Structures are given as structure tokens and as C-alpha cells.
Amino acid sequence: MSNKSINLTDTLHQYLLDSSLRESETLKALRQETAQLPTANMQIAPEQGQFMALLVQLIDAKNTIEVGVYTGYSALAVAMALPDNGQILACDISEEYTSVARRYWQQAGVEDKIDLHLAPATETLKRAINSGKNSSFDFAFIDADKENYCEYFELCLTLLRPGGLIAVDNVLWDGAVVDTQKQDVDTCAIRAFNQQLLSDDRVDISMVPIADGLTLARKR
């Protein structure tokens, strides 16, 4: 028994998958896929993808959003989880890694429930703001590059309606945010925002040693 969250070593994370995960064939091949890349460390673990498409489930979210696409394996374990007529506003800036989540959204009849922006986010979200969205999305998923965090959750937690869910990815940042010799832009970007959310009243928070490491923020 133990007091504090476990670690996982290599053997008990394969038992977790084995006695837990429920993956998709196109899940998992679109996670094949993607390891073979050079960014594959970019990627999401296959049981936080599932973790995340249930709490859309738990909150009955239809509109979500979801920062920062890479080859879509988040954006595609949410779509399928969404109600028929549900809608992801994704963003992303890259063509090339889109495609691939494009091949595999379709293939799981999901392409209609997203709808993908190649732009700045930022340009993205305020657009949304701009055209009267406020309040309107269920659920978010912020996983893009560090500097900007802070600038995302507030636009996100903007279009989010009260008793919305941000989960925001990288929290942990492979154990990098406590190792006092880690100076670069990201690692402090990441401890600034999670020192910053701490103090936050607008929200509800948890950091889930998930992965590596997924804060809840539910919007009061």
C-alpha cells in the first residue's frame, strides 16, 4: 500500500496497458505510426488518450477544443467519444503532421467531427472569441509549445463554459520541473504555469501523474 502516487516501472506499465487499455485498431495503428517518427516523444500515451475521451464522457461534452494537434491521436480518442453531432476546434500549424491525423480520421469516420485550423492558436481561439463563442465549448486540451501555456488557458478558459474542463498536458515535463539545473525556456515556462494555476480561484485544479503529468482545471 502506498500513501503517494506509485512509480511506474516498466513491467507494471505494461500491466496497466494489458488490464486496462481498450485501444482502437486505428488508435493504435495511428500510435504505430507514429513512433517511427523522429517527434514521436511528442505523442500522447495510449492510456491518457483514454483517460481524456472519458472524462468528455463523464462531463457530456459536445464542443471541445483541443491545442496543439501533432499526428491527432488525442484529437481522434476525443472525437470518438463525442456524441455524433460533437465538434473538436483543433489547432495547429503544421500541414505536415495534420495529414497524418487526417488519413486516420477518416479511416475512423471521425473527419466531420473536426475541424482543424492550420494557424497560430492564439489567432484561432480569439477568432472564436471574437465571433461570439464565449462559454460555449465543454472541454479543452492544451498541448503545444510551452511558452505560450498561460496565453492558451486563458483563451481556452474564455470560451469555456462554468463546470468546463481544461486538461492541460506536460505538467511534469519528464521530472524536468524540479531539477533546479534545467534553465531552458520550456521547462520554466511550464513551472511558472503551474505555479501560476496553483493561486488560480477560477478554477478547480489537479495535477494527474499521468503519463507525463495532466492538471485538470475545471472552470467554477
The other form holds:
Amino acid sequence: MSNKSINLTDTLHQYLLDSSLRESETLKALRQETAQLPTANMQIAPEQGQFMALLVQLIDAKNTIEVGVYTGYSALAVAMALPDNGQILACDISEEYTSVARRYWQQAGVEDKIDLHLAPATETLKRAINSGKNSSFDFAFIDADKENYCEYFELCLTLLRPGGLIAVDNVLWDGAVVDTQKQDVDTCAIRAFNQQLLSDDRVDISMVPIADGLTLARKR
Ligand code: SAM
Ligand code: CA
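Right, the form predicted alone is done; let's see the coordinates for the form predicted together with ligand SAM.
Now the complete complex, all chains and molecules, led by this one.
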């Protein structure tokens, strides 16, 4: 038995998927289409999508934020877990990637739940704050450019209600966070974000070693 997170071999990871993944046909088809793209590793893992869907249900989320949509897998997983009147304020800058997303959201019948804004996410989130939406969101998922993680976190925290949850992706960055040779902008930004969050007493936190690392932060 291990009291630290177990190292998943390919076989064990496959076992985890075989014995727990309940992926809808639409999610699976989206994942298969995205897998053909050279950027496919930007998509979250399916077991992470299922985990986030469960989190959203656990906190009875209705209004949510997504920063970084890509081809729409995480937004689709969350949208399907939201109630009929649930909404995602979705932020991305790529028409090309999100045109794939829109097709699958339509196929799953959740397109009305997703309000996609094609603009830098800081602009979209600041516009939401300026239109009086502070403290009105239940859940946020941050998964866009790593350089802006600290700013995205601040803006999402302002928009979140007390008790709301922020999930921040790629916090282990394929192990680069502990590799002193890696001093590129993205790696340094993730290290700085992780360090800053550790002493942030506005939130309760847990860094979950699922997929590429997902930090959960609950607004106090
Ligand atoms: N969550 C997605 C999923 O599950 O498939 C993956 C998101 S991908 C890692 C990052 C996305 O952030 C890309 O689609 C990219 O276009 C978008 N992005 C990059 N810079 C951005 C910015 N400044 N504002 C909004 N989106 C941005
Ligand atoms: Ca990611």
C-alpha cells in the first residue's frame, strides 16, 4: 500500500479508465477528433472531465466560468453536469479551435448553456466584473495561457461566491515544476502561481495529482 499518490503505469491507468470512465458518445467523439490535431495534448484527460463534472454536481453549481476552451472537451463535460438553467461563461481567443467545440456542444444539446466569448480572457472576465457579476459564480476552471494564471485567479476569485470552487489545471506541468533546468516562462509562471496560492488565506486548497495536476481552491 502506498501513502503517497501512486505512480500510474500505462496498465494501471488503463485499469482506472476501464473501471471508472463513463464517457458519453459525444465526449468520446470529440476526444477522438481532437486526437487528430497536432495540439491534442492541450485537451484535459477524460477522467479529469468526469472528476470536474462530479465537483460541479457536488457544489450544485449553476453559473460557471471556463478560461481556455480549446476544442471544448472540459466545457462539454461541465455543461452536461449543470442543471438545465446552468451557464458557462467560456473564454478563448481561437475561432479555429472553438469551431470544433461548437459542433459538439450542439450535438450534445448543451449549446444554450455555453456563452462563448472570443477575446483575451482578462477582458471578458473584467467585463463580467464591471457589469456587476461579482460573487455570482459557483465554479471556475482555469486552463489557458500559464503566464496569466495569477491574474485569471484574481479575477475568478472576485467573480466567485463564497463557497465557490476554482480548479486550476496543469499545476504539475509534466514534472517541469521540480526541474531546475526548466526556466521557461510557462514553467516559471506555474511555479509562481503554486507558491503564491500556498499562503493565500482567502481560499482552502488541495493540489490533486490527477492528469497533469489540478489545484482546487474554495473561496472562504
Ligand atoms: N480546457 C480545454 C480542454 O479541456 O480541451 C483546453 C484548453 S487549452 C490548454 C488552452 C486554450 O487557451 C487554447 O484554446 C487557447 O486558444 C486559449 N487561450 C490562450 N491564450 C488565451 C487568452 N489570452 N485568453 C483566452 N484564451 C486563451
Ligand atoms: Ca490543461
